[in-house]
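Taking the form predicted on its own, here's one chain by itself in structure tokens.
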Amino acid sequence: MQPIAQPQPVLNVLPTRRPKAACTLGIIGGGQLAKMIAQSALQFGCDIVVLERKEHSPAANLAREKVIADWDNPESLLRLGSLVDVTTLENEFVDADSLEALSRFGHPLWPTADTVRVVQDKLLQKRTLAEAGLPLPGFVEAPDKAAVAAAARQFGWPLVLKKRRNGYDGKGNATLHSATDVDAAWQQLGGDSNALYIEEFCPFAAELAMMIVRAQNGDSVTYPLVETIQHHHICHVVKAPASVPAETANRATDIARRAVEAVGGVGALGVEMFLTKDGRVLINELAPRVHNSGHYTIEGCVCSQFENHVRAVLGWPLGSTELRAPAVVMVNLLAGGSGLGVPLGLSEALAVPGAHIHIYGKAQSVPGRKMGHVTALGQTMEEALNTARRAADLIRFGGEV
């Protein structure tokens, strides 16, 4: 006799939901700085979408989904909108009257359209700080090479010859030191297609930066005052802070705040500053996003310059810029050739005590590319850029895995 089938239990299977996530926060760009600002967005339970034009980028580990189009088309700005509750980005060269799109379609964005269109058109920028009354060298556009000739009678030699766009880490900028190198320039900068500016040449004692975090209500918090040092003009070692008179870094502060709230900053802004031989403080450029210059505040600080700007967009409170040594140092890991993107001597660098070691996971390695930074803090500048650099030189891309 065969044994009765006993019944099985019935499992009550439910389709499975995603549960509710703080806030959902959209990113244009999925560069290095989209991932560090993810990082510390998903510490907060927050789901990330990462609008890039390419499938593999260093934030695309991280977000919940990846939006691959041109960020300079409204309809793909439009998608990156309807599936996020804020949208933020890593950089400021997406079109301006592209952003528009997202605030006209009521997608909260911030920096907002006005803030990125003043400030990556680096004249219109400089005459905005300048009607607000803030310190910068002598600038006059250059609509052709007879307003060059006009700029060396006004200012002297040497000058700067800029692109009013897209320029960054001294690419887009060139160095006239007479009449003679106008021609050469002109053409590297592509001057019969790109509109130009000349700038007085500023020849500083030291660079500095300050990252402000402004909150949508207009509130903002400072961080402490850096010196920068700059290789083949990529930032190189930042050193906090500054080692500058308190006069001098009360007056660099009070001028970064102003230009912020100048352009209407909302999240992180960094504000990059020449200090002359003479003492004065002049604005170089400011950046709408989070900064090279703010990388130490992940270790550094109380609260990084990344968290903060998430805070910022998602109109959360600001937390604390407050120093957790005496003296923090971050050095840029500049990638020394061409290969993969891999890092060699990561194992011995992880050994150096003391050392915070940060990889950006970039796919290529091409010379001077940044790709990834170490900070240090110590109780002396001294200590903090020894335990620094002794990690960063043991770590190498470009060659053979």
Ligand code: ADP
Contents of the next structure:
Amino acid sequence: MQPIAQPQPVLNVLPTRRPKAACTLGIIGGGQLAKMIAQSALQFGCDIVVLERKEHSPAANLAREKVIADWDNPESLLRLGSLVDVTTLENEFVDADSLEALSRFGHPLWPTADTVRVVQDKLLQKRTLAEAGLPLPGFVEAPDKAAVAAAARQFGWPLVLKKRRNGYDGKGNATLHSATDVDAAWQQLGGDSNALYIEEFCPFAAELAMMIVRAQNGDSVTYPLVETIQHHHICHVVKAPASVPAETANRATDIARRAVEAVGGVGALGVEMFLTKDGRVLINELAPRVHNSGHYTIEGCVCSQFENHVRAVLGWPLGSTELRAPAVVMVNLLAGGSGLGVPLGLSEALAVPGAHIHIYGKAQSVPGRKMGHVTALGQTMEEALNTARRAADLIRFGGEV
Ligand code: ADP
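Form predicted in complex with the ligand structure, per the form predicted on its own context:
In what comes next, the whole complex appears, and the chain from above leads the way.
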């Protein structure tokens, strides 16, 4: 009788199955925020799956898998949910009812659909914060142009007319200086088809922002209060820490913490605030996600907003938010023209000592689009600002390469 052949061990052959990652994180959206979240998750040995509408996006190269589909479609979200352990998002423009499908089918999602529902509608967000007793500029719903005239009687001119949903980088805002501006602003924002509301104009002395990362058990860490400098409603520069008295910083921290609690936020949330000339701190708006005003934390803090966001949504301990230097400055790289997303002058900028350069890898530049950022640390704010600006001024987008 033939002896039964014993299977021979196969030597020097690597297993074909992927080793199990620490966790598989799903990200709705594939832009620069998703890319930087993915970079932090990869640091911990996680796998990434990105849901985006188009094939090429800044986060796509880092993803194990891509779901190319519309993120407002519950089926696309459920497909993402079925591929990952936990889902998070990089923008608040996903339909909250569709998002709810994820939790209904048992797929963990942070922040929750309820948080996104409140924050994505700026009027609902403001009503929620006002109910929590938080300080805000005056606001009213604007179902028609007559409401603008009534708001002018209540608050006086100027007023800011805003879209309730889907506004970013000031694209959903119009400042009205008198009754003659109403028609054009109403038309610009599509008032007959988009829901609008009106805010009292806040003649601020400075704009402040704070990142807060809240764990699933409600514990939270706060980053330093920063000053943000906007031109034409787009953030250009972030200075950390904000140069305000300690009492103001403490008050702003308390307001920001209460705001995050009022919307039940989990993960990173950005709180944008106005500092008025008479020292009041008013909330401008919340972002239920990592935020441009927190990019400085990558090199500027012990643990970045992106790392702490990943830790929070995966249920891991939060890390230190301490600054690594007395002053940190971040300068956004905004495209000057239309063209390819490839930077000109990168090599020269990399020669600036102490400048930390981030290029997002967007395929196309469009005037004003955020294409990257530069961060610098310094012993003084002036030193950090000079280094960041020197490098940023050398980089341009919009030329054909
Ligand atoms: P987005 O959501 O598009 O970023 P915001 O509503 O935060 O828009 O407004 C962008 C910028 O416009 C703010 O950072 C601030 O400079 C200015 N702004 C917005 N609302 C007001 C207001 N009520 N009063 C004065 N300036 C405002």
